[in-house]
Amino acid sequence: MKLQLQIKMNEALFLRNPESSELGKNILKHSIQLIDRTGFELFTFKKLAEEIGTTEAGIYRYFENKHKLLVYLTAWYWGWLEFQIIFQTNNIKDPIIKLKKVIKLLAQAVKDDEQTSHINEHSLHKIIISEGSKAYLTKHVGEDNKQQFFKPYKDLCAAVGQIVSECNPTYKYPKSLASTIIEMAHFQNFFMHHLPSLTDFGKEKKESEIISFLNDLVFSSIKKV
């Protein structure tokens, strides 16, 4: 039996809950498609409105600006990923096996989740890799943080950090290592495809190489294999 997927979103991110209407769900669905296709810099609400067949004013009723839409999408993804980690490691008792499973989940390609017909997780994962850091690398990150926009990301890091601590309770940097694993999984994927000289993964571009690298990095750090 599958666990019911429920992701609670910060209400400060939207003016009207996009999950509450077909237009709202279409905004999420088509914004993912459009950002994946054109990149966040070229993404506009005008283009999104044309894609959906609605007006810009209709989109602005849901989101104040495109930055908040991006933060919404990244926060949704982090919440979804934490759910996947909890669900897929629930019956694993050995913390080392559990941590290796988490590393694999972070580094491997994401398949679309049939439970969320208006969110394509495969495309959203690609956006996280190429655009996700733009959600918090801003001048107003402090104010956004006060509004708890990044809580889903912090919760994910805390969950991974807890597993690190289970592997080695004396390790002093579980949260730092957790955020490093998450970011490195995405940066190395991006580098592998776009700046390959920054990696050691060669021309084959295999995710398994990133997984091997992260396992080596993590377990060398916590010194408990």
The other form holds:
Number of protein chains: 2
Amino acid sequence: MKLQLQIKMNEALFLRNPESSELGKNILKHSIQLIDRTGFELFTFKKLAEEIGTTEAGIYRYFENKHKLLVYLTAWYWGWLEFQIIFQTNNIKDPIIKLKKVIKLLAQAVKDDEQTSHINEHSLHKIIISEGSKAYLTKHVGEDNKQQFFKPYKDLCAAVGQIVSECNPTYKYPKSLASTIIEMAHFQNFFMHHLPSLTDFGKEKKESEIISFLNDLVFSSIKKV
Amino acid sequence: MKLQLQIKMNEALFLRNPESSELGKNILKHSIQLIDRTGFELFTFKKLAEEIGTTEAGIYRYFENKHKLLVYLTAWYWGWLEFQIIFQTNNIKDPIIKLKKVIKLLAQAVKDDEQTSHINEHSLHKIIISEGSKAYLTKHVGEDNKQQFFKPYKDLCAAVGQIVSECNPTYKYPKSLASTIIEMAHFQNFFMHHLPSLTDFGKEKKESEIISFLNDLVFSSIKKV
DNA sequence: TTATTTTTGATAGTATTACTACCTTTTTAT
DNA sequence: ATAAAAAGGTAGTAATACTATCAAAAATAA
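Return the structure block for the form predicted in complex with another copy of the chain; the form predicted alone was the one displayed.
Full complex below, order starting with the chain above.
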């Protein structure tokens, strides 16, 4: 049996559903490649069109602009990750083991998921690390938020915060700790590779060390005294 | 006696020193205003020139492009903040009290500093919160780092990490904890105002709550057991 | 089946952005 | 007073971020 995982996306993120056609899927596939390669600033719809073998206008019929495409990709990633978390922590009763598993999933490099043929999760994970925060660090974050663009991210945070609260119902900052874990899983990775003196993992550059740091940070904080 | 605080800037960040002329100072002053108002994406040298009453080419004689200007402003801020920290924690022996003071300085809204007439620190602090990470989240972070553009940020992190180590010499992640404190002082502020469900301070929206969260996070982590 | 509408994709523009080259005026040094 | 160098302005260009229009293909309705 071959399952095909489909993530339900917010309709306001696109003009035409990219999952609904070959060109659409090509846009997703090649935009991930191209953003990963050039960075979001130098990424343009013209370059993307050339890469795919279509025209700029073709891309514009799917996505209003490159920012919406980035928000789409990040939303897709958060949705996918929450599914991974639900799937992989299923049947785990102990919230502490659950939280450790979540930290691992957040901080660990992603293997490409066979269930989603046109999305390369490994590249997408790198994009989230380098470009992810640009999705919301804008002046129009308020309107974007009203349109629920960040719902998958907020849902994931809420789910992590929930597990934190299960570990210690008296802990006062479950949501802020959750967003801290998620952001730092990515920022410490970026720092480790590009500004290593901002971390303690500059020499080894191993994700396992980030995981250890986050585990220490989280479980010291929520430990009941 | 009126002191004039001058922060020594990396010469590779500008083509002509903006502190050396009226136009240069105007560029700093109005770019801070304009970036704060429009956000970095919509900020252009043309708009800035109109605001000042000069021309685009005039701005380009001081800064190569708007990214360099952003890096300049962030570097200035980190330099200024490190001076504030050194000044305000001077004579404090106890590293724990020192660290608490640092967290407060990092997370607290900034009052405009009279010593720097053409820089509005309050607006600059808002820019750091919303745009600061864009200074290094680029593909050319490596070259920028080689040119020491991020030295003030790294120095500040090192200084904070140093105090962490003084609090507990056996703590394993002083640098990562330092960068976490600094980043989260800003991110939690951004979230609190724009994506409040990612924090536990959505209702009150008070910086004092961010400070409490960071204090709890930091001192649970470095507590000797 | 044919006619009609809708979808899909390509062509050719425009306004804005990000710069560059070149020229004039002002300041400073001798 | 004169030369030089610094500061400032004008007028471009190439690329980016779109938009409007057109043509072909596919879906659907009569």
